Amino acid sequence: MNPITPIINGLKITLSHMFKKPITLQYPDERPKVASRFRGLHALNVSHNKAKCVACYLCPTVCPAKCITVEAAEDANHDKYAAKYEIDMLRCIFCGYCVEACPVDAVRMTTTFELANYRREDFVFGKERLLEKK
């Protein structure tokens, strides 16, 4: 076997990669394209200027990570609503069972994937913070 042949084959591979489109994204300058079915941060849907959640407790019941906390209350018309709705993102496994279980389509998952924070408390998303996501 000629000792130069492997070197020439290696150079051919190297030269072929020089003319291909780069795969690496220059994050955060370049943003990745997130698939439409991506399960990112949760959000609460709004109907008639209030959250659609009726505090039925299905989402905390089906959550395998037990990261959802709901406390119910009643308004003047005796309609139930979630007085407290929290999701601990450090425990969430983004399985989407809470979205599937919701009978009134109150919870959805957004395409937001950046979860960086400095303190543990910032990973607990309360009702107001979940309503901010559009």
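We call the rigid core whatever largest set of C-alpha positions still superposes within 1.5 Å between the two forms. Residue numbers count along the first chain shown, from 1. The structure displayed is predicted, hence computed values, not measured ones. What changes on going to the form predicted together with its partner chain:
- With a cut-off of 2 Å and the rigid core superposed, residue 9 has a Cα displacement that reaches or exceeds the cut-off between these two forms.
- Once you line up the core between these two forms, the Cα of residue 19 ends up 2 Å or more from where it was.
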Second form
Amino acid sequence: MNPITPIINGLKITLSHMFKKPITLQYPDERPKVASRFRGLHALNVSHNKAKCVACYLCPTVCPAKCITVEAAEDANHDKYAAKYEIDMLRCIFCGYCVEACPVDAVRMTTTFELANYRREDFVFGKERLLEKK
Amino acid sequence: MVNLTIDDKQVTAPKTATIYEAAKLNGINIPILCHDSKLKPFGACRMCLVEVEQMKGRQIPACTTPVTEGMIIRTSTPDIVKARKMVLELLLLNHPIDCPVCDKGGDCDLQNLTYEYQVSANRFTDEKFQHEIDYNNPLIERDMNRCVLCGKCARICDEVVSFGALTFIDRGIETKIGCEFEGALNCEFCGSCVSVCPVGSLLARPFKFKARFWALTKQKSVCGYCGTGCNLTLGVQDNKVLTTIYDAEQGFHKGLLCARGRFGYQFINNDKRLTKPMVRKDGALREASWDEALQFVAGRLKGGNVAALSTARLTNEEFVLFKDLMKLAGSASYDHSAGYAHSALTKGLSRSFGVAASTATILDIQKSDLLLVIKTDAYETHPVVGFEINQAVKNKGVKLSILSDKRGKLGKLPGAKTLVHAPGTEIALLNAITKVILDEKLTAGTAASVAGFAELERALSDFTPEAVAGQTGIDAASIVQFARDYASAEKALIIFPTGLAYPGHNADLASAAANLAILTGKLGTEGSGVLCMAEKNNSQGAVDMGFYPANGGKDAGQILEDCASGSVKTLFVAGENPLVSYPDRSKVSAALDKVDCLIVSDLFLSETAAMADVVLPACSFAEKEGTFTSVDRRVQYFKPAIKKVGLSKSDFEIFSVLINLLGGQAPASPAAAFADIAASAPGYAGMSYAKLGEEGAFAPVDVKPALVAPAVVRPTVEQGKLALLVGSVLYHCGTLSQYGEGPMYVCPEGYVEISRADAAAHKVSEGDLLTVTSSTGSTQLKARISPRLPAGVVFAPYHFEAAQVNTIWSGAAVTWVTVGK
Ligand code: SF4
Ligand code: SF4
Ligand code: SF4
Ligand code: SF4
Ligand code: SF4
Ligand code: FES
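Okay, that is the form predicted alone; can I get the form predicted together with its partner chain now?
Full complex below, order starting with the chain above.
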């Protein structure tokens, strides 16, 4: 074969692409639509105006990355609630075990995936930041 | 032994065993819910069903059925598994499934069995219970909705604790566990019921919602309060001791603890713990570096005229180092409270038995025929020993004779005989009992050949029951009967507590008790002897390590006098709070004021520490390693459960540095120090940390009996005044328990207990603030009216800083006081 031919063929492909519509997502001008089962940032579900979490410590127990901190306390009705609920997103591997472990459906994962930040502290999501926004 | 077959395995078991016990002995596990090895068989839950071939395949409970020769037993046939599943289904009918919020989750027998038997659905339906939950109590929460009616709580409270606070109420489907008249729980808060409850019905409130069971690190340790030497398991998370965990197999007491062992651990994590050394500058204590503080201390110790006082809560290793440090500082004056208040042990038993230790062990209690308890406080000072006495009397039919200046809980046990004597006359009373034994020839054959026999006979000539009766307030016939009871029992054990606040419990009391045992030959055999119970967790260790005055050294009382007179310039106080716990507060405070330099190492800024020139933050038993020796000379090793709080150091480290600064050579580690102890302390030979293991080891006692005539001081009686007894209250031990939340919930402040008759005479009602005045001072205490005190006698516990009982308590055998509003 003429040694030039393969080069010409290659250039043809390159050239043809110059006139085609790009198929990559033009982030951040364009945003992806993720599936509803996507495992992004966590949220604490709310019921009767408070977090559903009963501080059973199952999610911190099951979490393979050991990134959840729960501290329980007793409320005025002597019931248990999570006085502290914190996830360190720098450690989370988005496995979703926490969601599966929860016996009361108090934690879920949202489609929020843009979690970049400048300071390490900002990756720690406390109860306020995790509570489901209605 | 009988032979039987369990699950096709040929095994043997003792004749008295139940099927459950036989299986367990042979490593076969039968599930149980309502059974506990400390309790009598009950057979309520039917979890332990097994099939016995000879019983035509009927299913019978293993926990209540005794074994017989040739039994053929199957523990897990498909039918049995089916039956057990049904038991669980029935239990789960009413039991709420609130495991996620129940503190018992992860440690719950019902949960574990449900998982094991895979009960994931229920064929039956019924409503859940709707009992009101009892949140009223700061220590124990009762949620009867979760109760499986195993009855363990009611049974342990009755059979072991002997309080009987809980019982079954109502019948049939309405049955529940409650207190009398469905009232609130008001008991001695030992927590035994909480520990045996297989589900989350009874919960320890201080631990409520603190952590999950599986997340706790469990560290075995030894209780840091009294001398019983109970083992406990600390539940630790994030370097904090969050709870004590029940382990039914632990220690001679099988996991039982008293209120302070179970609920008094919080002092370890108390916010008030000292975390940095402090040195006094310009009149105020200011933070300093360890280096600065220790250099300063070493400088003062080098200056001479030094003395030391220590708590009896240091480890054996620390006592040895402290002694070495004092030697380097050129002083022989060091004492712990045992040398001061426990002369019963150091002087009394040494001269009577030739060794400063008890001849009996706690294990002898249940093996005896008769227990002679001097002062019923034996229950209040050493509650788990009290449990042993309860069980001995109730389960083994052991007879109980009590000599005391007030009534107590032990006196309520079945068949217990109590002689309530006038305060300060216990030695005269014991002498009279001894005289009866001599006169009626109830002595053992060898008694006459024991050294001192003739002298004793002569010395006791005046102590006829009739002569003593008037003085003690007990009639002669009772004294004679007491003597006969004791002498005629085949095995008899004398038990008495000693402690800082027991002025009458001195060397002579110990000798008076020892005489009884020696004369009747109730010594050196199982179930007999004398058990002298020193107050704190390592009082006996302090004695064994020789940390008490000998060879010309001064005792604590003399040391304080020398401080006041100026001949002691530097006083090193380790962990003790003499300002509160020693008698005659004004004397102590004058002495501490006078010394040039007061060095205090402690966990807290106690009243004594607040007066110090240097305060060294020490760490608790949970943060160090070492050995404690219990009242019956069981040497037990423990290791740290948490890292040291703040910059605190163990007394071992503190003394080591100081020894090196003074030019000496400290042992490299506690283990090395213990090797030295094993080489030198009598009875400790051959011990090492590794050999002590979890069980500990008894240091043997070699007794050389001698009869010693005890000196009797006849207490002066001051007409129109009341006799003040000082002592321990059940929930507290020394001044340390003031920093434990549990004891402080139940018994938060000092008080004065007064008899009904005196209360009426002085028009006192419960809770009135009384001014109690003695020759040394006066203080205000709340009144508690109690039926257990005889007229003319009042009692006040000594533990509280705020109550200042030692302003009125002079240290004399009997303190006479007046009370007024
Ligand atoms: S997603 Fe996985 S790693 Fe992340 S918090 Fe949940 S359990 Fe932990
Ligand atoms: S598993 Fe659910 S209820 Fe339990 S702590 Fe986590 S979020 Fe809360
Ligand atoms: S805490 Fe002790 S005394 Fe009180 S009910 Fe329970 S077992 Fe009985
Ligand atoms: S409260 Fe607990 S120990 Fe008592 S009967 Fe109920 S389940 Fe048993
Ligand atoms: S009896 Fe003494 S050693 Fe035992 S738990 Fe109570 S305080 Fe601790
Ligand atoms: S354990 Fe045998 S019947 Fe409950």
